[in-house]
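Consider the single chain below, provided in structure tokens and representing the form predicted alone.
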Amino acid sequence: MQHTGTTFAGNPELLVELRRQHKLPLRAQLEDGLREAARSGRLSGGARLPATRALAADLGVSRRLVVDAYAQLVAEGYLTARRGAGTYVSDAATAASAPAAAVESGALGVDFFPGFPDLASFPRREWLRAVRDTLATASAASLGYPDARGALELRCVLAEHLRRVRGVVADPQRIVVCSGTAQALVLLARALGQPHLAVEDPGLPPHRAILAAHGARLSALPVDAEGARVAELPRVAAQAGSLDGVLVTPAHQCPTGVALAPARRAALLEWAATGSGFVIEDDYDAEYRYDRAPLGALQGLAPDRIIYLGTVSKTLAPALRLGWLVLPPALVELVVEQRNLADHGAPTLEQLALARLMQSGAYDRHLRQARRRYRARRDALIDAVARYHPGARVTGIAAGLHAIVRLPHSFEVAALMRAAAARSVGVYPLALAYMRPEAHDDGLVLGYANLSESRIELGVRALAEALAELSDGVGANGGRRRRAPAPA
């Protein structure tokens, strides 16, 4: 293992670890190390990097390796190069960590984080009743080591629920209960053996990071107003030589909010039927719809080629850490083996409580009440944007827990996040959802489910003040960029 440890004249000191015995090439290790340093905040936005010659000498590698690594990270948006002045960390690369710190410290008065349902409306009384009933009736045997596939009682209830509500072809023997979407992706990456996957761009950065950390190679599949551009899958496969699967959110694309168009749904099913790869269907936010008829899951049309993924993180609470995979027969044992290696299975008592909650009808009642509440909050967001941001468009509003707000002019991503945080408001630029984020954009991903109507108005008004501050200074940009248009 080697790392920088010498201070060079005129160059900042920088810790980067390279492991000579590691199978990953040294250049890839250097790129990963610099990305991690920027994402974690260890390197702040605007921080100057050592000159390529100095860093190469310190690491004991060729200067060309460092030059190429810097160039790759400049292309991805993590670094910026200033002619004659050196290489610096991009503000956009570190912007995501600033609001996270504020959230952890409880400093934000209004947080538009798009990943939360209404946490205050968690059905505590019904959940407590389900837990009590579970404890009163659970057998002694159920307190032993769990089945890696999940408690049979929950798998049976899930199979019935998914068939009835989502049109999924669900056999309890093909369901594996997991700790949310995050673990589901870990299990799939391991079971598929370092697969090459196409992923929607824009998409969820944490999901891409999880897949990559467990060996998956990822290629961008662009998204437009009709969802993922399925016709580009052959091109993606040709570039890498093969394609083991594609991860999509067809019912409610995350984050743009569009539904996959009927023609593209058909094309994706055809690709799954004729190709060697699987479709991984993340049924993101499918439970919440306001202005459109429900869309059945794709899995019901090709259950042997589509991996279905669901969770209660958006319907109940992320803290429960309960999700599920409905798998093609060929993958069941592979995924179960990986689940056994990971942690032997999910906590049984929580699974049994969820099964009781669903069987009692309390789960469905909770969802119906939540839809009415979220529709009102969505409408409050639309009204507030119209009032405080003339010329802005709100898109992706037919379903889900967040909306895309397109501002009349682009803004500097990091500067807006700082200006909003200074007003105790957390905002989330659309630019950060791309595989190659840019420093300027005109889109914001604003979650509304966990905010009251009054807090939504307060936050949108404070956002207008932050944008006005940037317009008076150096943070605004008159250009306009829309990489992923969405219908109004």
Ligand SMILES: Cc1ncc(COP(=O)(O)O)c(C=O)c1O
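It should be emphasised that the depicted structure is a prediction, and the values quoted were computed from it without experimental measurement. Residue numbers count along the first chain shown, from 1. In this text, rigid core is short for the largest set of C-alphas that superpose within 1.5 Å between two forms. First, how it differs from the form predicted together with the ligand.
The two forms, fitted on the rigid core, differ between these two forms by 2 Å or more at the CA of residue 85. Superposition on the rigid core between these two forms places the CA atom of residue 430 less than 2 Å from its counterpart.
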The other form holds:
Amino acid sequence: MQHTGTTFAGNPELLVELRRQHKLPLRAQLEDGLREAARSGRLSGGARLPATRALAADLGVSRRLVVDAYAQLVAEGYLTARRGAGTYVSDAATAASAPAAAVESGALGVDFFPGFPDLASFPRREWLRAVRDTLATASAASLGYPDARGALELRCVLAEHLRRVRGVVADPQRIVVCSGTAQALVLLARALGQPHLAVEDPGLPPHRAILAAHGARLSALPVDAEGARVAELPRVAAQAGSLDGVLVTPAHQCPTGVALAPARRAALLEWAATGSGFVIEDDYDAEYRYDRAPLGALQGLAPDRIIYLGTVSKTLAPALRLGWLVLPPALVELVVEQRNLADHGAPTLEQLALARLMQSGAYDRHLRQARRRYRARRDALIDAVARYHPGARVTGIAAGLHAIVRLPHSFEVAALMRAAAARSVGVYPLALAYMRPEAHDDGLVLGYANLSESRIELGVRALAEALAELSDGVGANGGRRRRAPAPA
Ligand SMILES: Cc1ncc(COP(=O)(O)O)c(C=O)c1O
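Can you return the structure of this protein in the form predicted together with the ligand rather than the form predicted alone?
Let's see the whole complex now, leading with the same chain.
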């Protein structure tokens, strides 16, 4: 069936849209469409795909293009090819995306969870190659107990990468590889011996919980439109007795999305230089920046006072559980000791595979593609909010993988989440990121990276319907509208 500029495959189970004028090549569009169909459950596990010749004819493209697209998705694990028997959707592809597949079944269909990159675009083929090459070449000695600092190969590659991309002063001897930022915080809380830390408020509740579970005492450092209110550190320290450090997200405050203002960066460096405490710089998603000049890591300006944390959870996938600390020399042995006491170190083969992926250029390539994709998704979110939520403001959009949507009215948090969930939409109130959640209720933290543009629109529209229901006071769960307090 041909439309002007758009082609649909006629098979009712296989709705793939190809746009001739689109900037993405047709093959990439076809691959995206098939991935999306498998992820969303429109194509169920075990479903047989049309023969390449039939699909090519249906779409008006060359058979070679379809053959190549199928081969790519077989390599990524979405499809399986049975010799002489055709190509099928793999069970793993649909099982992994159960939430997306369950719009109709009542589970979350459009989940704006802010913690994910686009999981479907994990570079499976490149990772597979890196793992295969690692296994083929790793020495027998490398299969013994690891160096608790991490594999030297990875630390060398990371040092070069962080210097080049983030301006980090990163000697491999200062790097400790860890199981994501989460474990970095565990190791720090233990190495610093029940430290008293200031943490951004709002911030990331699981990180506060991890620090507290490992003995840290926490005080709130307020955040405004210029990032953490660094000038309040002396007051926070005085109230706490003293501070051992402050945990910040300068490149992209989590969750408000603002960058720490230049004057505050300077003030924070000054605070650290006076020996008041360590700055813990969580650089979790600095790779994604859309309409603003690059901001180097603070660590490069005071490497002896700043503890730098990085992770692959936003660049590759949280499932890898790989991250790193770049430490002031005085802390290296203390942290390594804690890593030894915890589990002797990170799995070596994955570290070597990551080193290969980075060295081969595949990591940088993946990031370049991801940046383009996320920018388009961010724009789709902004457009959809403008269309379906007149009067709402979208902020924190210059970087990262999520945005803050401030609604023109505020809602009771639980009622809002229930109303959205009833329409199969997962939303995350900004209120929950505060240390005293009940005090704030006018914003939503919406992650867009793991949702296609069409699902973003679907979710934002469904959210508008849910809010309209709440506003009318006819929400099944009794939600009610209140006037919004003036946004901060
Ligand atoms: C502020 C912040 N830091 C770090 C991370 C990554 O944590 P991890 O490396 O433990 O997956 C996240 C993930 O959402 C985050 O929001």
